[in-house]
Structures are given as C-alpha cells and as structure tokens.
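Here we start with a single chain on its own, the form predicted on its own, put down as structure tokens.
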Amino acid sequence: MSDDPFVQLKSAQREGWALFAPLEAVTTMPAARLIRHARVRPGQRVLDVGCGTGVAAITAARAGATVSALDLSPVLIAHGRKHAELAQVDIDFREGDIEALPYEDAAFDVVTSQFGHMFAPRPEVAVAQMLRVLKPGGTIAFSTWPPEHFVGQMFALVGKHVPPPPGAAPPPQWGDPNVVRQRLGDAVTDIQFERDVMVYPTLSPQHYRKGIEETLGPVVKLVAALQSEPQKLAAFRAELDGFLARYFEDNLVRQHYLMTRATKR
C-alpha cells in the first residue's frame, strides 16, 4: 500500500490530463521560448519533467541536447514517442511521478517543466527532486502561469468549484516570483524571470470554452463531475463564459505566463 497522501489525486490527474493532446498545438511556440530561457546547448543532458506530449522535449532535442522526459500520463508519453519518431530525434521518455523521480542524483545538466510540475501537489517535494537530479552548476527553468492574468484566474474559478484536496498547493502559486524564489531558497542562485504571452486561436469565448473542457485536466474533470447537477453545470458554463469574454479580442485568447531560470549551487 502506498504511504503518498495525493494518491487519489495524482489518478485524478493521470485520467484527466490524458486528454491533453490536442492543445499541444497553442504550446509549441512557448516550448521554443523556454529551450532558448533554458540556455539548452549541444551536448548537454537535459530532463524535461511534465513533459506531456514532448513538445519542450524534443525541442531540446533537436537544439542537440541529449534528452530524457517523464510525464505522469502514459497516454501523454505515448504521443511523445511518436512526435520523437516523427521528428527524427532519440528521446527517453518514461511514465513517473515529479514527487519520485526515477533517475540518480546530479544526472542532468538542465532540468526543464512547461506547465507540468507546477501541477504536484507539494511543491517542496517536487523542488528537491528536481534539484537532486540536477549537477552542481546547472540550470533550472520552467513556466508558470501567474495567479493574477488569465489561466491562473481560471483555475481559481474552477477551484471554487472543485477545490484541492488538503495539503494540496494551488498550481498558479508558482506564477509569483516571491514564491518562486521561497521555494528555491539557498539551494541556487541568479534566479532570473522573464514574461511572455502565449497565443490560443478561438472562434468564441464558448468555442474556448468548449475545448477546455474536452482537454483541460481540471475543468474536465469539474465538467464530470457537474453532469448529474445539470443547473450547476449551466451555472459553472455560463460563469466561465463571462470570464472567457474579458480576455477574448480578434478571435485571440491571449494567456501571459511567467519564466523562470536558476543555477543549482
């Protein structure tokens, strides 16, 4: 019998993000972003953790690090191999959980995490295995979505709904860069952040919203969950559009994300 707590969550979460894939399209361009953030060079070992369909992965890749990418999804994993295949690159991808990571200490030279492993429900323990599989002297970076623009106020909106179970950090908490250098602490230094946009093609705040709740994780799993409350349901749809419109213009859903990069000591 597991001793982890966030058993039930991480099924939760391995069942929900399975159906990901198709917003891989919006996280490919942000994937470029934080390979170049990362400073990811030729020869280099690189960890992508939270690696979904392997976007960021085989981006590294095919900068000419050698790279290996872990992801708590093996539906996720499985379109990783095949962008990889398609994409002419040797990629070691795995099935594994942020919280144990299955690889010896100071393996890696840069260890990356788009959107992935702010998603572990203790962030304490996701740190010290990320820094544990990263060389004295390498680089640590990764992107989040800040708590105050538009994903990380989303996520409090289905949050109301469907809260975390107790202990549980809110994944937008590592979109603010005083929590991001708590979580860190002494442990690296010359953290740097930098700030981009990232860009989702839409017909309608409703055509946003219908997607998400097809692909999203945790909206996926609050829309099961409502389908035996349908007033409920057409209460959480109806809130959710409002909160679409306010950030939808020229047919753009505009997402701000945060990056950050630091260096092991």
Ligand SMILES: C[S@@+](CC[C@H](N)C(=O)[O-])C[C@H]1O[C@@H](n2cnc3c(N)ncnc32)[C@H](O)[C@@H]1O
Given for the second form:
Amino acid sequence: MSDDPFVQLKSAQREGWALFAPLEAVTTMPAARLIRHARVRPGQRVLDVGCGTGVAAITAARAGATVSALDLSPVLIAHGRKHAELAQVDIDFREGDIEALPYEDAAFDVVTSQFGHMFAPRPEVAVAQMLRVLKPGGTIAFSTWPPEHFVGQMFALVGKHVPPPPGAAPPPQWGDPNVVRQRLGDAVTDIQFERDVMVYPTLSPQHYRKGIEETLGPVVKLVAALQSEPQKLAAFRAELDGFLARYFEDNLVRQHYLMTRATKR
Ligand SMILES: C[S@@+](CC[C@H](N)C(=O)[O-])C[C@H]1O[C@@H](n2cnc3c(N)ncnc32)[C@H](O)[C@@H]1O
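Having seen the form predicted on its own, could you now give me the structure of the form predicted together with this ligand?
All chains and molecules follow, beginning with the one already shown.
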C-alpha cells in the first residue's frame, strides 16, 4: 500500500463509491438537466468525468454526441457498459482518475461532471485536467452540491467525523459560485450558474439514512470506520437526522444543487 495520503484516499473512494449504483435512480433526472445546461449538440465530442453508472454520458450519447466517460470505480463502469448496451449507444468507458485524465489535449468539445469532480481532493489539479482536454472555445459544465444545503451539510458532517488527509479540499466548496469563479479563473469566459433541486423518494428520514449508509461512498466508509466506536456512530446518526428532518417532506428528501457552465478561452 502506498504511503501517499491521496493515493490512499482514492483507493478508499474507489471501494466506497462501488456501491453507488442504486442512487442512479436519483441522479438520472439531474443528468438530463446537466446535459441540457451544457448545450450538448449532435456530433460533439463529450467527456463525462466521475461518470458513475453513466447517467450523464448516456444522456449525452442519446442526444447525438460521441461520448467518453471515466470513473474511479470499475464496478460502476461495468454498470455503465450494460446501460449503454441497453440504450443502444456506444460509449468509450474507462477506469481512471480525474486528476490524471488519459486523453489528449484539446480532445473534447464539452467536458461534464455530475457530482463527480467535486470529490477529487485537489481542485486545482482536477480543473487543470478538465480544461486541458477541452478545445479552446469548448464548454465545461458541472453539477455540484452547495455547502449551505442538505448534501453539502452531510459531507461536512462526514468530514468532521472522519477527516480527509491534510490538503484535501472539502467537496461542497465546489457548490459555492464564488469558489467556482476563482477556481476556473481566467482560463474561461462567460460563467453561467443555474440552480435546481433533485428529490430522493423515501418513507422516512430513517429510511433515507439507512439507504445512504449502504450506497453513498463517503457515508459507507464512515459507518465502516466507526463500527468499533458505537457512541461516535450514534452521534453522527443523531446529527444527520437533526438536519435531515428539515429537508424531508411528502416522502421526498430535497437535495439542492448548483449547475455551472463556462467557455474555455
Ligand atoms: C456522487 S457519484 C456521481 C456519479 C454519477 N456522475 C452520477 O451522477 O450518477 C461520484 C462519482 O465520482 C467518482 N469519483 C470520485 N473521485 C473520482 C476521481 N478522482 N476520479 C474519477 N472518478 C471519481 C466516484 O467513483 C463516483 O462514481
């Protein structure tokens, strides 16, 4: 095992995210919103990073784009390949790391990420890679969970109980438009933001919590890490239930998110 903390983090992420497939039921709707926000057109070359089971990639391919898709998790990529076959689209799926994209410079017209690149620990590396593989005049577009809403608060809580390695940026920072502007910097023009809400149908806050303890990578890893510390695990669950109640209504958990689109100079 490497002693590089980022290599260790990604190895844990690869394992934790492998269980994400059931949550594609929730990310399918925002995938359509993101592909529309990115203004994907037939014939364009599109790359989706942190693709998971391929919800955004398949949506882009069905819109007529030529699509490549990359994720840390080979398990999720295997799901994606099956989805693509069923949807009768051709997608070049690859296992890989957003911080070291295995594509030529300026290879794509559009680079997207739906709740994916926000988990790369070094935002400056992720953004440099996404912009490197994008053509000048091409579109970078992504969806992220803001720090002030439910999912962002949940990740802050996870980070409090199981701190990431020093130097790793908290994922929800990518949901703050000011941070997004600063990270994209002068490399882009015409930054546009749009907000939306995705919903997670569930019978009770407790059902939701049990669901994400079994599917949502960082929460899966946290619960595993706290198995020998039941008091800390109980404290995490109580705190999560506390703010979860504010977002649960009509058998839905409401998850606000931010979409960004910008043009590479
Ligand atoms: C919240 S899931 C979103 C999956 C998919 N985009 C969707 O909307 O259904 C986050 C995804 O990012 C991937 N991921 C996290 N860090 C990554 C990295 N450094 N390189 C590639 N993929 C990464 C995870 O494996 C996981 O599939």
